[in-house]
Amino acid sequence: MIPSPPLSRRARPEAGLLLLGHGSTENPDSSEPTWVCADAIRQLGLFAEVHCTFWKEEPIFRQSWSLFDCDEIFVVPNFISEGYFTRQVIPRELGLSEFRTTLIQGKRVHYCDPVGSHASMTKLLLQRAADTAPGIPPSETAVLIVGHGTKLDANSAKAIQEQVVRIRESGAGYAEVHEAYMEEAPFVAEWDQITTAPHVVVVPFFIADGLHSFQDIPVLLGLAEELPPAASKNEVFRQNPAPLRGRSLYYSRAIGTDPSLAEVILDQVDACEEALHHACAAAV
């Protein structure tokens, strides 16, 4: 459960909120963070309706509009970065135009930026790093923010790169802050070459504890040889720190599992509405 929103948080009692997730047919934990955030926001009573749809699970993206009775809907992709899914798959599946607002089946649909691109993610990352390695001096600690990485879309790594810069400039005092990826350089498997500090905190910049954040990455780090398919059956998050390659390695759960992610979703709705107001003012 997320804390009650600040008094400045605007209620939209006649609008709906749609959260979009990737989902998975193989990993039972993939969609959980999206459902949890939807439930938390629903309990705040800020929207007339709150629903979720997914790319790989029911209800699927193309069922989205049949879920709503209201005529105005804010759509927030519960994805980390602006990339293939947010720029191509989602607009295609939902019938969105190139503009921020699209009229679909008599409904005004506002397409927000993905959660991972918002500046307030920095606070979550800093808190997750501190919680993962409690009592460890930041001055002796390297923070490694890990993503998938792909050569198919140059924007895929942008959100991670921006967060790395923000954490470095935050005044948190970490000895080092770096990015790393599964499928492009700098590679997470080379974490001990990327960093030099005696303590290394690895934070997966993923929405869910799915295939990558909790099967693939632990293996690449050297924490395990093979892992089970569900986070609920995995002990890798409960073994911090791991003495490995002459360092103390701390591994956190995916950042998207933080309950405060619901606040970031609301931040993206506010940012979307502000952008709409600016666009209207500029058109006058």
Contents of the next structure:
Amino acid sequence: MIPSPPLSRRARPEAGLLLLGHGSTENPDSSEPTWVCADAIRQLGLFAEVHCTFWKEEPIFRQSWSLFDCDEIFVVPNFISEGYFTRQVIPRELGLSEFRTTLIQGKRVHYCDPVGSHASMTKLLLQRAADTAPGIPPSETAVLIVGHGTKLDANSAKAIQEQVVRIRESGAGYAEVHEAYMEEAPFVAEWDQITTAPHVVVVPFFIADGLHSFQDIPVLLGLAEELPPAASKNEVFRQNPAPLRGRSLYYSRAIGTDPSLAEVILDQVDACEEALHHACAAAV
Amino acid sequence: MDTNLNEQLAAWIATGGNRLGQIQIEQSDEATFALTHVDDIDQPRDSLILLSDLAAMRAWTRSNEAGDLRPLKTSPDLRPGWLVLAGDIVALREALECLYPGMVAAYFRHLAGRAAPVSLRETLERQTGMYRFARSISDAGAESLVEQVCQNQRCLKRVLWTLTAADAWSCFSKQKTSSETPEGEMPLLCLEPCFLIVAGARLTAKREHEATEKATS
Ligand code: SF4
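Form predicted in complex with the partner chain, following the form predicted on its own:
So here's everything in the complex, that chain up top.
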């Protein structure tokens, strides 16, 4: 599933990796992408130990340190953006300081940035767009990156805006690339006014599939009527392309369900280590 | 140097450890382990469904026999009918982490005196955002919430934390708040309140607040 690591991928046989997810008591798919990445990274044998903890599932964030034997741990939040969770909840529950590295129970803990903010997420989005609309020329295609959008958390919109700019500048040749949100303008429900290209690929910028990607966004796009909560979940992804409002609409699963997310996690660990080296170099 | 958790798990098995919650562990040779549901101990192995990787174990434990989601892995409704084979102690630990997350670590840290329980009040005081309000829950409201959510019919863990550092629960049997188990059984230890308690405390606190408002208006 996950390709073998690039030759440049550094093994850290003495260190541990902790992936943090939100989890859910109601959505069984919420934690799966995080577990899948942990399984894949464990198989690569790059770390002494790989564990996951969650806010709303077991093992809980508070159990994090007890799981590890090793004394150096990289912590990667499997969250789509900086925000309330990565800045308040996680540091509070894990006992992290405001610095990148904290000494906790004799362990050196390095807090990495969330997966969604890494530049390699762009590669994943481009791959996802291409896989969702295979054989469709980018020059006739608009890509729409969809987030929740809420005034409470401006950072999730910021992460999407950054990705939109990066995809535009990537040279992939898409006719248009736009952001859209469920709860604020530009509204995903107005996708046919936001875009003009004949083909439109919609990628939800979430870690996990759930009510938003299975139900809320399809309804807003006009792909589905109101669905009962237990409606067959995958059906909505099997209709590609849907002829709708005079266009061909392609709808993808949440970006975090891509198995290559494991690569982004590893990139985030590399970036964290690089930042630590820079900080050390600046200090001497 | 301390022995690591996998070594401690191996030593526990070597001295007769074979059960956690609803899981039975059998050792077929020195480093090969078979895990089943305790109800399936006498079932022929080939009548059980082999859960061959962690994803299969997660899928199996996700819901109970009635098809309802199991938000807690230690709820007493683990479906029987499965078999997990672990080729070595590392694979065994991975399987146990999947079936009962964090429980191996909690037990051995507790044995070593390195797992201090965290009280409900301390947990609630720490909360921010939508859970900040949970801290206003009354002592009586907290006791009845904990009794309801943590009872053995809903969660097999032993509740080692208390309301404040100085209290003891009057709602539970001695067994529910102790780490003592019959020989060979690893207790499932709860060292601090989980997300169900924090969310429940918020709801209870809200209801209590509304009831007081109503009574005074
Ligand atoms: S607080 Fe502990 S004992 Fe109570 S339900 Fe949660 S996990 Fe079980």
